[in-house]
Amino acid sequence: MPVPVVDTNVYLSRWPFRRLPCDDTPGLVAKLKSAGVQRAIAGSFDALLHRDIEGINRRLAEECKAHGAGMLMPAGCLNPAIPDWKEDLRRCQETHAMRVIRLHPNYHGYTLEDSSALELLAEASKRKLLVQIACEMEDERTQHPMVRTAAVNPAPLFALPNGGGRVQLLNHRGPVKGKSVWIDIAMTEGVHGIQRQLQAAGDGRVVFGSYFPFFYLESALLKLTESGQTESGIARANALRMLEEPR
């Protein structure tokens, strides 16, 4: 039987620079399910390139509600460089029923240092939604040579109080300072990398995810079977737990 796990790390639509297997959202929510993943938040690969945020939201929405069978939860686009960001901010929750949010500072332009990323944060934490920061999307050696990004730094979130909120850092390879942020599993590596980032983080501040479709599935859940934490909070509790608004 497949351990029952809570994906916080999946994406919805094409990545902008080569087919993915299952990047439609049919295939992509039957892998998951074959898998044993009860429930996923699922951003879309529109957001870095594509400019009509509320398009990219709306699109997301709809494909979560069509073919996710109340899997999928959508992980809305902002983009704080961009004039008209708190609206979309508003869309997302009051129109789509999203209590996610996902950025991709280094696609977008901005860093966490910026004062309208910060406000931002602020503004998520008053909604109290869960902000997910995308600091990697693929290795610097294989992107296209006409769009190269650097990943993001998340050092300032580790200076604000509670790390500006319920604040969740996909595809951080670095280290964890601190015990204020959640971080997935997608590209730890190493022998023992799991367990470096529990003493990092803390037990409850690690959380299952994927980067499927873009990383094998299987890959990350290879990671939980080898470090021996198929029965830890890692697979589930921890982010039924991240996933709670704060009273």
Given for the second form:
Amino acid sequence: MPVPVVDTNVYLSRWPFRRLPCDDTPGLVAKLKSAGVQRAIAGSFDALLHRDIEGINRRLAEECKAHGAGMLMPAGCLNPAIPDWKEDLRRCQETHAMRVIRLHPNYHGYTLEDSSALELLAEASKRKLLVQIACEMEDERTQHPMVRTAAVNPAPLFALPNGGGRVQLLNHRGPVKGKSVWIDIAMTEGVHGIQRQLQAAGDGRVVFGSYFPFFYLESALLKLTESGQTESGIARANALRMLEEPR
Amino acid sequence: MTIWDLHCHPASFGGRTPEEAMAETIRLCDVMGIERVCVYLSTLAHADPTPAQFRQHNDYILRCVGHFAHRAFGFAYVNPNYAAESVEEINRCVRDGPMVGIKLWVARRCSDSVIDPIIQRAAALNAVIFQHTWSKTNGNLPGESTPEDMAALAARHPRTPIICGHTGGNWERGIRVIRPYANVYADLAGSDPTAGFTEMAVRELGVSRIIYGSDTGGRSFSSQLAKVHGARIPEGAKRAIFSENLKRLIKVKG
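In place of the form predicted on its own, output the structure of the form predicted together with the partner chain.
Next comes the full complex, and the chain you just saw is listed first.
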């Protein structure tokens, strides 16, 4: 019997540089269900390089509804470095009923110190949205040589009075000491890596995230076993608390 | 399913002694269903070790396998910049000792023929030859081999099995580079658990040339086991990758 899981880090659509197993939504949903994933927060790979933000979010919302109703929660894309992003934010919440937005600063050319990013965090906080920040999408050593990006530095968040609102870091490699954010385990690595993350961030702040289908789903699932955390809050309860849902 | 791990660094598992580090390694192996591990290096501090330094590494590994001979295989760390001393070290650790393979890292690119006496001695002893390779988008270390270097080495030693460590990291390139060389094996270890790696390796190299390894403790067992457990390949292919191919190489030692 698989452990019941809430996966905070999956992606729909197509990775720009290769086809991935399960990069079709029905296939992705079937795989998640077979592994015990009850809910999943889904962003779109289109968010990395496409410029029609509303087009991305509309397709994402429709895809989640068509193939993953009750299971997939769409995480809308926003880019505060392009004009009129506040309208995209409004539509995420008011048109598409999204409760989560997902940012990709290193693909959109801004940092978390930029005034536009700070303004976005403040606006999202006012709207009580969860903001997910994808710290990296691929190891710098294996990126396409023509499209290279450095990992996002989350440190500026920790200097903000409220940590920038309700914020989750995705795909962060090392332990995060700021205790105001949530962090997923997709890129947590090394022997005892989860334990180090728990010590740094605190038990309640570490949540399950697979980065499926870019990563094999089994990677994050096996980390629960390796770290002895199958019965802990990582699998499900911490994510529900982050989403402000009943456990 | 039997799992043997080609690529493990017990010193990263903690503990005050090699025996304590290995105890923790084996505890986690038991949790993850891994029957045996190949172990090498006592630290990542010596990229271009002197003979005294690589002997120190190997003394550490001898203690590791001494206490866990039923679970661990040792590989001797050697350095092509000291070829004669490396051959002596292979004699000490493999010919006279319990080790079954050699580890070549980043001291000198393996395309350089100075490495040949090492390869020849290891081959004569039927030792498993593991050569680290990467092809980093952001640049390799000066002595760090690429899969292209591996191809040059494999062409000079066509009858000697050699393992292409990490398959170059950029596996879509690495698989292509080693594809023509039937004596070269692909190591799955030490890169992100990127979906599609194992499937492409099986498609292009065939199941008999792929070996599971983790590169723990820099990596978790989990992320690396997932490359096989999660791959869309037949169960028979998983068995071959998880243990049968490595067993065949180590068994050659006789």
